[in-house]
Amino acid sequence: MMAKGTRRRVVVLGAGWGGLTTARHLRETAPELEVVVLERNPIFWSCPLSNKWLIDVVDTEFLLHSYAEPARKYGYTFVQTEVIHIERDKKRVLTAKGYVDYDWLVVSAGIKVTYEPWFGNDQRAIDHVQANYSSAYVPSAEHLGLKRRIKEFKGGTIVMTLPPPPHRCPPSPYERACLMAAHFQKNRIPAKIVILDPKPRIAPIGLGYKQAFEELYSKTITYVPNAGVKEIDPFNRVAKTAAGDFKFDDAILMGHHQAAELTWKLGAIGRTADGKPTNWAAVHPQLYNLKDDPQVYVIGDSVGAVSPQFGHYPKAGHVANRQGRSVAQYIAQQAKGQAPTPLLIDNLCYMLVNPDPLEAINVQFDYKIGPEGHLIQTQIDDNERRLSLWKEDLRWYGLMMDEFARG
C-alpha cells in the first residue's frame, strides 16, 4: 500500500483517543519519523459524552470529527482501511489496500463486545441481541439505534445488564441509567429501569450514584447487586441472574468485554497460569510494549492487568490519551537509541447524573510506584453533584478534542 521511504515509520492501528493522541504527539517528539494511522471507520466518533448525546444534552457535533483535518494539521498520514493481518516477524501490516511496513507499531483498537459467554455459538441469539438490545459501547450505528429506542419507548421495563469487570468506562452504565431515567420522568413515560450489576455494590463512585438513584430516580431506577447473568433469553425477553429472573420490554444487554480483535491478531493476549487467555493484552505496566517485542505497543482499553493492587487501569478515554502521550515519548527515545523512561499517568472521569438542573459528579485516579515496585492506585471520589463539575466536564472534553481530534 505504501512504499518504504527513507524515514523510519510508526504505524498506528486505531484512530480513537489513544491512536490519534499518539500520532499527534509523535510529530512533536520524533519529527524525523514517518507516522501512518490506519482506521476502518471514515469519521471519528467519540464515546465520551455519548450518554449525554443520547438524550440531546449535547449535539452530534460534539462527538463527530473529521480524520483528515488533524492529519493535515499535525503532518501524519491517515488511511481508511481494514486491517487483515499483522506479521510481526516481517514487521508489516496487511490491510484491505495492501501491505504497510513498520519500524514501530502501536495498537489502540479499543474493545470487543462478545456474547459467546451467554450464547456459545448460537449466532441467531447473538444477532437478535445486536439487532434489538445492543449496548452501544463501540462507536457504530448501535448508538443511533439506542437513541431511537429511548426516544420511541412508550413505557414498561428496561433491563440493563452490566458487563463483569473489567469493562469499558466503569461508571458509564450508571450515568446512562440516570440520564435515561431523567428523560422518561421529564416526558412522563411510565418506565422502569432495572440495573443488573454483577458486582456487590456500585463502583466506582458508589455514593454519588447511590444518592442519585435514591434522591432523583427512586420511582424509575431499581439497582440490583450480585446479579451476574446466568442466561439470557432474548426471544422471550427474560434475563436469568444470580439475583433472580427479570422480564423486560426492552433491554440494554451489555455483553462481556475483551481486547479488540486487532489485539488478538497481534498475538498480544496474555495467558493465565493454566494457559487460558486472559482476553487482554499482556504489556509492560508503564511502557505498554510487548515483553518479547519492545517496539510494538498496545494502549487504551485493550491493555491487561498492570498491578496486583488494582488490576487494570480504568478503561477510559483519558487513560488512552495519557498512554498515547507516553508512547510518543517512548518511541522518540528509542529512535534516538535511548531506553524509554517510564511516565506515570492519571485518569479523570466526569459523569452527568442530572440534566435539569445540570449536575455532575467526578472520580479521579492517581498512580505511584509502591515500595515493592508495583503500581499503586489512589481513587478520589467527588460525590457532590453540582453544575461546576458539568462545566469542568465540558472544558476537559474541549481540551481533549483540541489536542488530537480537531484540525
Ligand SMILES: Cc1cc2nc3c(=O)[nH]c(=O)nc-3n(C[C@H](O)[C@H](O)[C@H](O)COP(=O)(O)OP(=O)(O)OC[C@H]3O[C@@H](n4cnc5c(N)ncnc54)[C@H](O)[C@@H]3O)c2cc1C
The other form holds:
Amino acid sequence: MMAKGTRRRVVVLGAGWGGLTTARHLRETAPELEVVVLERNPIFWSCPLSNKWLIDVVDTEFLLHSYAEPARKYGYTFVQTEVIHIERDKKRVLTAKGYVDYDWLVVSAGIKVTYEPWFGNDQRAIDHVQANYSSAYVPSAEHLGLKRRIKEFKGGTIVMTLPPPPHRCPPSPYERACLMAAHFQKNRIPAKIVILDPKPRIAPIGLGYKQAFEELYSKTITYVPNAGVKEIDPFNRVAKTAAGDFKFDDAILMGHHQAAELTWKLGAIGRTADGKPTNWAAVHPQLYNLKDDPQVYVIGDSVGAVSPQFGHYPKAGHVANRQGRSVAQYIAQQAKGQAPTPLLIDNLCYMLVNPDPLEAINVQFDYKIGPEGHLIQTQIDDNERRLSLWKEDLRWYGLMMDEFARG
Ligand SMILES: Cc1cc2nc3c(=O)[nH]c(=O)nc-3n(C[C@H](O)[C@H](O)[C@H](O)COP(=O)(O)OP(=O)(O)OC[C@H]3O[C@@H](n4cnc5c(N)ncnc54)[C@H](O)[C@@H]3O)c2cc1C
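Swap state to the form predicted in complex with the named molecule from the form predicted alone:
Once more the chain from above appears, this time first in line as the rest of the complex follows.
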C-alpha cells in the first residue's frame, strides 16, 4: 500500500490518546518526516468522560471526533485499517489494505481485555460475556450496549468485577458505580450495585470514594474488598470470588487487562524471572523504546513496569498524552542524529462522584529520578468532592481534545 518514498517515515499504530498526540507533535518537532497513522476505528471515541456520558452528564458529540480533521490540520496521513502484523526485520507493517514501510514505529494500541483466566478456551462462555456483560473499557460499540443496559435496567443486582491490577484507569470503575447509583436513585429504580474488588481497599482516592459510597449511595452500592474472581458462571449468573458467591441480574464483568494484541505481535512483551510473559511491553522507563531497537517505541496503556518503587505508570490518557509528546521529541532528536534526552512526565485524573450537584475528586502523580537512578512516584489524593474539580476536569478534557483530537 505505501512503499517508502523520499522522506523518512514514522508509522504510528493506534489513533487513541497516545497515537494522536505523537502524530500531532511530530509534525511540529520533525516537519521533515512523513507521519502515517493506522487505526481500525472510523472515528475517535474517548474513554475519558465516557462514564459521564453513560448517564447523560455529557453528550455524544463530547466524546466523538473525526480523524480526518486533525490529520488535515497537522499534515499527517490517516488510514483507517486493521493492522495485522509487524515485520520488524523488514521494517514494515502488514495491514488489511497492504504493507506500510517505516523508519520509526510508535505503537500505542491500548489494551486487550481477556477472559481466558476465567474460561480458558470456552468460547461459548467468552462470547456470552462479551454479548451480555461487557465492560466498555476500549473504544468500541460496547459503550452503546452498556448505556442501553443501564437505561433499560428495571431493578435487581448488578455485579461489577474489577480486574486485578494493573488495569486501565484504576479509579474509573468506582466512578462508574457512583454515576450508575446516582442514576438509579434519581429514577427510583430498585438497583443494588455490588463492586467486587480483588484489592484489599479502594485505590486510588480511597477516602473520597468511601465517603461518596457511604454518604450518597449507601442504599445502592455495596463495596466488597478482597473479592478476586475465582469462577464466573455467566449462564446461571453467578460470580464466585475469594469473598463469597454473588448472584446477579446484570453485570459489568471486567476481564483481565493486558497489553494490546499488536504489542504481542511486535514481540515487545516482557518476561518474568522464570520466563513467563509479564503481559505488558518491556520498554525503557523514560524513552519507551524497545530495549533492542531505539527506533521502535511502545507508549500508553501497553507499557509494562517502569520502576521498582511503583511498578506501572497509571494507565491513563494523560500518561499516554505525555508519552506521545516525549516520543515526538525523541524521534526529532534521532532524526537530527542526536541521542534522545529523557523527559519526566506527570499525571492527574478527575473522577465525578456526584452528578447532582456536580462534584468531583482528584488524584495527581509526580515523577522524579530517585537517588538510586529509578523513577519515583509521588501521589496526592484530593478526597474532598466539589464543583471546582468538575470544572477543572472539563477544562483538562477540552485542552486535551484541542491538542490532538479536534481539527
Ligand atoms: C471508563 C474510562 C474512563 C477513563 N477516564 C480517564 C480519565 O478521566 N483520565 C485519563 O487520563 N484516562 C482515563 N481513562 C484511560 C484512557 O482511556 C487510556 O489510558 C488511554 O486511552 C490510553 O491511550 P492509548 O493510546 O494507550 O490507547 P487507546 O486510547 O485505547 O488507543 C488505542 C487505539 O489503537 C487502536 N488499535 C488497537 N489495535 C489495533 C489494530 N490491530 N489495528 C488498528 N488499530 C488498532 C484502537 O482501536 C484504539 O483506537 C479512562 C478509561 C476508561 C475505560
